Structures are given as structure tokens and as C-alpha cells.
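Here you get one chain, nothing else, as C-alpha cells; it is the form predicted alone.
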Amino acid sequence: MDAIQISGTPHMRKKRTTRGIMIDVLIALVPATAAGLVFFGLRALVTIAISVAASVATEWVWLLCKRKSFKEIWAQFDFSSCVTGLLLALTLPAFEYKYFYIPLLSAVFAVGVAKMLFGGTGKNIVNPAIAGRVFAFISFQSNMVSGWMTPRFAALGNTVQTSATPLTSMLGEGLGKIGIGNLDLFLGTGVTGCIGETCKVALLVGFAYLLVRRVVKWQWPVIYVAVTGLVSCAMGKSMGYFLPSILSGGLLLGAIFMATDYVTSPNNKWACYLYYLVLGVITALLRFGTKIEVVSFAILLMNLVVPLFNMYVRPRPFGAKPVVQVCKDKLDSIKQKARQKKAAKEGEAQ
């Protein structure tokens, strides 16, 4: 009799492997990576190469320390560390070469601490790339803020953000201080920011590929982005905040490639609806409260409470009564017992 294998969620009811899904994600990230290289040049390439190489090396060294052979490591290699390294690099600025240690240390933390320390692929409690990005921001905040590089292509209106990102300008000084239009934000022209978050066209092309390959469901990123935009309008007291809010910063990158991570998102439909709704609200509130980009912090925070969503927001088993009907039956039972008790007392009195 074959041994029974028990594994944690998520469970895919398809003839697909983790390696195949990770390769699909890497392909979907190609347009955003290419756009980052076009906009930011060789510095972006060096940052990406260091991050990916450090991520893969960290995983292999960890497994070698567990006395696994190269053959065993390659047999179970699923390219998830490549995805982590690439995603992490796309959330970082195109650093000057002297700051090579930032993507290096961030990648080691992302894979070594946030992933392998918890048991490897499928056992991490937070998205490793998000953890690496938060590590970089907290540990090297001054370099993260001063590391913005002006893109090669100027904005269509001949204005370029140099001192801050468009999102920071909007949150701190209002809509009139963004400096560039929504079309520039969509194309990435003249937009200072992280390597992979500037060109929204490239991100949407990758999203379309993931939808065709059925790697992600369209409603989750849409709910997250839409709620963030609407709450931003409420906070700014103007509908004019909607497009700049969803086209600025790393919202689309986080919504498409990070918030939808199988392992760190809820494992049933109704929990997912609530999860992405709350995530959008928290992102918008924190943005206006801190005046900086907080997508990574919001996703990290929500990753930590996913077990609570899975525990308390559960689908109704097939054939079970709806909650409303259960409550109604319970109330009828209480009323029936009260009537019986009253009748018994009246009988004793007579």
C-alpha cells in the first residue's frame, strides 16, 4: 500500500505543478522587467541580477546545509526563489552600483528567513518578496528614499518627477502637485519609482497572461485596486484621486503578483472577498496616514491574519442549512420551550 501524503493548503485540483506555475509567473513578469530595463538601464539590470542570484543561492545553500545532494536539490527546484528574487528587485529602485548590498541582503532575508526558515515553498506565512522589500525599507530607509532614478524617457508634458515619486507628491501636497498626467502614470514616462512599478501597461500585459493561463482569478486584483481607489477618493474628498491612486506607486504590481499568492491568501471564496476588501481599505488609509507608499506593509499585515480569515469565514457545507435558517430554528426552539414552561406553571396554579 502506498504511503499517504498529507500537505497543507492550498490544494490545486488541476494537473499542474508548482514549477509550472512559477514559470508562468516568471513569464508574466517579463514585460515589467523589460520595461524597467528600458526606463532605468544598466543599474536596473544589476539590481535584478543580484537579487535573483542571491535568492537562488540562499535556497541552494540552505538545502546543502541539510545535506541534500545537487541532484536532489535540482529535482525539487521549483523556480519559486527566482520569482521571489525577481519580484523583490522590481519593488526596489535602480540603485547605484555601490549599494549592491541592499538587494543582496534583502534577497537573503526574503528566502532564508521568510521562506526556508518556515519550511520552504508552501509553508511560509508571509510573501517572501514582500518581507524582503519591507526589510530593505526598514534597514536602508535613507537609501531607498534617495535611490530614485529619473527614467530615460521624459513625461509627455515635458515634466519629470525628480525629488519624489508621484504618489508621495499627491499624498503630501494634493492632486495639483503630482507633476505628470494619468497617461504618463499609465505608460511610465517621466515617472520616478521602483524598477517594476512604473509602466502599468507592462504589468497589465503580465496580468492578461496569468488570466489566460488561469494562474490567478481576475476578481481579486480588481477588488483590491478598486477599493483602494474608492477609499482614496473618500479620503481626498474628490473623485479625481481615483486614477492617480491606482496608477501611482506599486499598487498594481502588488495586487497582481503579490496579494494573489496562493500560500498567503485565504483558501475559500468568501474569505477572499473579505480579505481583498479589507486590504484595499487598509492600503488607502495607511497611504493617507503616512504620506508614503505602503502596499508592501499592507499586504504583509494582511498575510499575518489570513489564518483568522480561514478559521472564521468558511463556506457552508453542501446540504447544510443557511446561517439565517439555523438562527431561526434556534429562536423557534427557545420560544417553544418558553411556552411549555409557561403552560406547566399555569397547570400547577390551577
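Numbering follows the first chain given and starts at 1. The term rigid core refers to the maximal set of C-alpha atoms that superpose within 1.5 Å between the two forms. Just so it is clear, the structure is predicted and the values come from calculations on it, not from any experiment. What changes on going to the form predicted together with the partner chain:
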Given for the second form:
Amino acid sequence: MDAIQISGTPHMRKKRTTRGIMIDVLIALVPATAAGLVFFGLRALVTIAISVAASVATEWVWLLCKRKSFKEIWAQFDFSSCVTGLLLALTLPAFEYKYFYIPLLSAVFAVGVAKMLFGGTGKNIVNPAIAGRVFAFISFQSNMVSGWMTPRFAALGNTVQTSATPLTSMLGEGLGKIGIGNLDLFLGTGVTGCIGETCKVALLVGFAYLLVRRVVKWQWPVIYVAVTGLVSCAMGKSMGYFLPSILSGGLLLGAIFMATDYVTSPNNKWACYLYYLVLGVITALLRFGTKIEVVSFAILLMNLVVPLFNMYVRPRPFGAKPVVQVCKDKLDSIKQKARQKKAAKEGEAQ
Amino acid sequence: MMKPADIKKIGMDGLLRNNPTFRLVLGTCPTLALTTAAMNGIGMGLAVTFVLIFSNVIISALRKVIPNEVRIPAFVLIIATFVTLLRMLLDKFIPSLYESMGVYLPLIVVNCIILGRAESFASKNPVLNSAFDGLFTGLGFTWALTFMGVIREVLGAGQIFGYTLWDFRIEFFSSSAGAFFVYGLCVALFNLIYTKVESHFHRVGFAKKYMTAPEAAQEEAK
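Write the structure block of the form predicted together with the partner chain for the protein whose form predicted alone appears above.
Then the entire complex follows, led off by the chain already shown.
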């Protein structure tokens, strides 16, 4: 057992490992985490710490139950459960201390059910952090929808202090009732919301880091966000919806860090284009349909149909004719047949 | 005549070996919909048991009269008669249960457990055996539903049989997603325990039959 070490796919000999990529993602999440800590203080720290600790503990306990030694567990430990725990905490509100069980149970559900039950890293069907957030949302709805903590720094412009997030007031009561400017939404000042999603600058810094390290491609989050913004404009019948719908809620966090998860997104280029397009449309439609933040539900829904995208949108094998060429050939053959028929008919007539 | 061994075999089949919910995965619709509370599970289970006993008895008694070609319509007709009777009885005597079961009560007509037992057991076996088969299969269904109902009620509503335990509730377990989740886990757990126990008994039985005493003791110790 010592001679052979089993690692996750793909089995390429490169310096790039799952562990390395996960550490890159963790580094990219540092700005957003820091912004969350600045805005929400100690409560955010406690939520994040509980979530990360519970995620790692769940994975280790699971592996211990499968009779693995500590040495093996450490050799296979790739920090993906750390990423799951951190991402999960960033999508949760900064809870009061008495609600410590919400991040705890969500993290146990995320890692235990969404990941380990399906076979561990790389075998999960849905993104574990998304599953954890949806579990928290369904289970503790009263704590997840209302009772937002007001962030520490006041807004630059005039704000209306409400218990709802800017997104829910925008969806529920229209563009005029959002109560906060686009710059505030961008910087996260005075915005109520989940720990990691308020400060868009920090998320974009993390995105830039991921791009530099080539962990994600820039096209995918951009397509997702742009399509969501455009469909929101169409739904709201006003171009004014574009920026607020992009900058409020968890759209950027979900687009950059969750929808681009390698395991739960399609495995070829054209499938990915289609996937993020549909994801954007579904997010915008569901947002206007339900009047709540649904990025996590949209990603969960689309994660489930990723195998379909992989099955029906296939990359062109090397040496095969391009699709356009195939269509042209087909058309030509049909035309030729028609010509032959015509000629035959004319021959008969003569 | 029935022997006690027959009753034991039928009982073990209905309660454990061929448990309709956990081993055969039949009748999943009421299982998923009605296990939000333990009381609902018991009510549904007993209702099915009632229908199952009487339909098994009648079908078994008529098994030589019913032509093979039209047996399914005949079975459904008999089952529907007893479901209608049950609905009238419940509506008169236990209206609260009647209300809480709602549409799932008339749907017992198309419950696969009842049709399955009629097809695979009652139409081939004598009346008394069929009656016991109905009773034990129904009880197997009842305990499975109650078990799931207790889990979902305690976790999802913080109650057990309607008594409030604590104020802590994980609403996921009351939702339909939680129903599928709990069902899957219960099936996995039941089959895990069942196969472990069965292989143990198989080994012990094998040892008693074919091995000398010390060897058997050694095998049993394993």
C-alpha cells in the first residue's frame, strides 16, 4: 500500500497538484475573508472558524471510520475541505454566537453528505459549499432571510437602514427602493448581506489572482455575470437593473468561486459556454420569480445537469470534420439528389 | 394446516427479510409523503395493514375462481372495495387521521405492496397463510414508516408522537428533500445491518451442520 499512492484524476505528471490549486483558491479568498472580518468583526471570525474546523473534522472522521491511518490521511489531504468550509462560511450571514450550530451543521452536511458520501474529492455531483448553503437556507430559514447584521462602516451616500438586503428590496419593491448607490454596493460599505459577498473589490482581487495563476478562465464568470445582468434588465424592463443586479447579492462570489469548480462544471469548451449561459438565465429568472437571492439554488440546479452537458455537447475529435463542414456536405448531397431527381423527371417527360 | 414454522417464516419475511419499505422499496409514495410525523406513519401503516389482510384473504379464497387473464382488474376491484370501506370507517370514527392522510388514503388502491402481495402470495397460497402474510407485511410497512417518522419528526420538528421535546428544529428534515435523504440513509443502514446479521447466522448455521464442535466454536467466535 505504501508503494502505490492513489491520487485524484487527471493523472498528469506536472508540478500542479490538487493541493496546489486548492491553496491558490484559499489565497484568492483571503481578500474577501478579510473584508468580511472588517465589516462584521468577531462574529464573522467565529462563523468562519466553526465552518472550516467542522469541514476538516468531518472529512478526517469519515476517513478514520474507513480505517485509514493519520499518515495516509495527511498524504491525501488536499485542502479542498478547507476551501469548502471557507466558501460555505462566506455565503452565510455573520450569525449571533448562540446560532453556532448553523455553520457547524451546514459544514457537516456539505462535506459529509455532498462530498464524502459520493466518494470524496473529485467525485461529488454538486459543489459541497453550495449544498451546505442550501441546507442552511432550507433548515434555518428564519435566520437566513432576516435578522441581518449591519456592517461596521456606514455607507458613503444616504442609505435607508432596513433589515432586508439591497437585493431583496430591489427585487421586492423595485429599483427605486434599493436605498444604496452602486459605488457603495461595489465597495461593500453599508451593505447588509453574507460575510463574503458584500465587498466586490475583494472578490475581484481574488479573481485577478486566480487569473494570474491560471486556475480559472476569465470567460466563464464573465459570461455568467453578464448574462444575469442582461436578463435582469429584460425582466425589469430597464437598463438601470444591470449594475445593481450584478453588484448585489452573492452573484460575484458564486460566479468566481463556485460555478467555476472543476468537478461540477462541464469538461469541454462549448459545453461550458452553454452551461454558463443557461446558468445566467436561470439565475436572473429565478431571482425575479422568487424575490430572494437564488444564486446558490441556480448553481445547485445546474450542477445536477452537468452530465447531460457533457453527454450531448462533445468536443470535436482530432481529425474529424468541423460541424459546419458536415452540415455543408449534407446540404450539398441533398441538393445533388434533388438535381438528379429533376433531371430524371425531365428525361421522363421527354 | 399451518405449522408454526410457516408462521415464523411468513413473519420473518414480512417484518425483515422482505420488508416492503427497506428491502423491496415498494410503496415509496406514502413513505416519502407521510413520514413527517411518527403518528402519520403509524396511521398509514395500519390502514395498509387492514386493507392488506382483507384483500389477501378474499383474493386467496377466490384464487381458483378468478381467471388468469383478468386477475389484475379483479384484484384491483377487491382492493378498491376495502379501501372504500376503510375511508368510510375512518371518516366516521377517526376524522383527524382521515384529514391528515388526505389524498394518500384513496391512493392505497394503487399501492404496489398490496397488489404485489396479491400477485405473488395470495393468489398461490391458502387463506390462512395469506391472512398472516397480509398481517406481517403490513406490520413491516408500519414499523418502517414509524421509524422514519420518528427520525424526521425529532430532527425536523423537535417533537416525538406530537410531544414537544425541544425548540431546535432542522426544517430540512421536514421538507421533501429531507424525506428522500432519510429514506436513502434508512435503506442503506437497514441493509448494512441485515447483511451483517444474515451472514453471521449463515456462518453459525453452516458451522452447526457440517463442522465438529471445536471447529464450530472457533467459527462462531469469529
